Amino acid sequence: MTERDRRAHHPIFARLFARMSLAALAKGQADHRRELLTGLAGRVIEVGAGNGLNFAFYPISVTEVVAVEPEPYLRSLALDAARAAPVPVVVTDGLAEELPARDSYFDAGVASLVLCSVRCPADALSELLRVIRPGGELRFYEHVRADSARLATLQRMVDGLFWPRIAGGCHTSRDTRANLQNAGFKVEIHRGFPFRPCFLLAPVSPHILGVARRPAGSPAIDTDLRRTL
């Protein structure tokens, strides 16, 4: 197994995530995912597609979804979900930090509950900026660093002690809105809200959902021959 495979292979967590995500869907997350994707159109890239829970909520104005998921078990579930999707979905292996796509190929990107677990958020967002066309949008739905000092302290503590090791690399305290802006996206719409389908998930209860855009005049970003879609 290569280093890249080891980074993406979380067999125990993947099975737990698949079960817990279905429970979260029934407790209100379906509405979040529907809100996330409403109004999308054209070609879309989704990073960290997991078990494909977003697929059922894509509007028919979307002509193509390329769903990138590196974890083998979750990718197998995403392939099943893609067959039932209302729009064409291609599920592919890959990392958010090394997207298998050409510059400016997509009209939009989707990142949902994934930027917490990528190795380097700056690299992942730089890749999304690269593959989304100038003027295109990035829809995001993530758990984030808490505004509450007490909860933020808890997040830092669990991140340092055990959370990333048992949760597939997930970090509870990333400042996703700031990371988006630092990467070059313009955050146009966002709202924060608490969501905790289970009391054990208190450290990841603060969420943010919104729309960011690649500025229309932003320059092309260098790529390499590995990105061939």
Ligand SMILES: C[S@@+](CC[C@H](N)C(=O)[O-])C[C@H]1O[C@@H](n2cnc3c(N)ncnc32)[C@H](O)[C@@H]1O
Given for the second form:
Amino acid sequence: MTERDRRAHHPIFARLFARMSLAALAKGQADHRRELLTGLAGRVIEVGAGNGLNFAFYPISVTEVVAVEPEPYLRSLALDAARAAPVPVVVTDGLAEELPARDSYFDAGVASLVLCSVRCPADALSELLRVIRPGGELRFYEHVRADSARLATLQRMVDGLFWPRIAGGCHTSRDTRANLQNAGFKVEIHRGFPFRPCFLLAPVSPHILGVARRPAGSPAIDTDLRRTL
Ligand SMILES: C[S@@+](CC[C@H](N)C(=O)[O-])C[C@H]1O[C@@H](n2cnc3c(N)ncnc32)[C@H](O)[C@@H]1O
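Given the form predicted on its own, corresponding form predicted in complex with this ligand:
So here's everything in the complex, that chain up top.
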């Protein structure tokens, strides 16, 4: 990864996202975040934590959250949210594709509205597979490629034309469920639903929420080795 790739500075998008995410929370997203995190326990890594909107919803059975966030403005908001969280949260700089964590250290991982934005979903998921213990789970809440041909076409168009440039690298048309399976996770629980807090967000309406597991006994694929394959 080049030095340019390491920089995830999106100052305008970050400020816009911080406002819009609060509006989405009030329009039903709070329930999604609660559902995403219910029942988690032990050590958790959250990638691309943004302004830390998930933190308030972690159950007290979680003993430690390491929240990785590369964007400086959002990270500063996440630090504020961490201080008010019901569980211990450490916020740190870093990228999902190069997680600052030991192999198999975490009982669970959390990816919410982030696999659309990482530069390489395969590398990010490979890293999550590495740091989650065998048998541990990955909770995911993501907007994804539409099932409807018409909306999927619109998604491909906006991705090619402008969306990633104005939305902090976000892509509307990623097939995250397939990416999870290709990375070696077993998708155990999965539901899809539309969620569109405002008209402009129509291309990112299709959402999935669920639980994927790192199979017990599965070796993590070495990221460097995988790149050479
Ligand atoms: C749409 S926001 C979602 C934030 C948060 N996860 C949430 O649920 O509200 C996408 C986040 O992914 C972060 N991000 C982008 N590229 C990333 C990467 N390569 N590794 C980790 N986080 C990344 C952005 O900085 C931003 O905070």
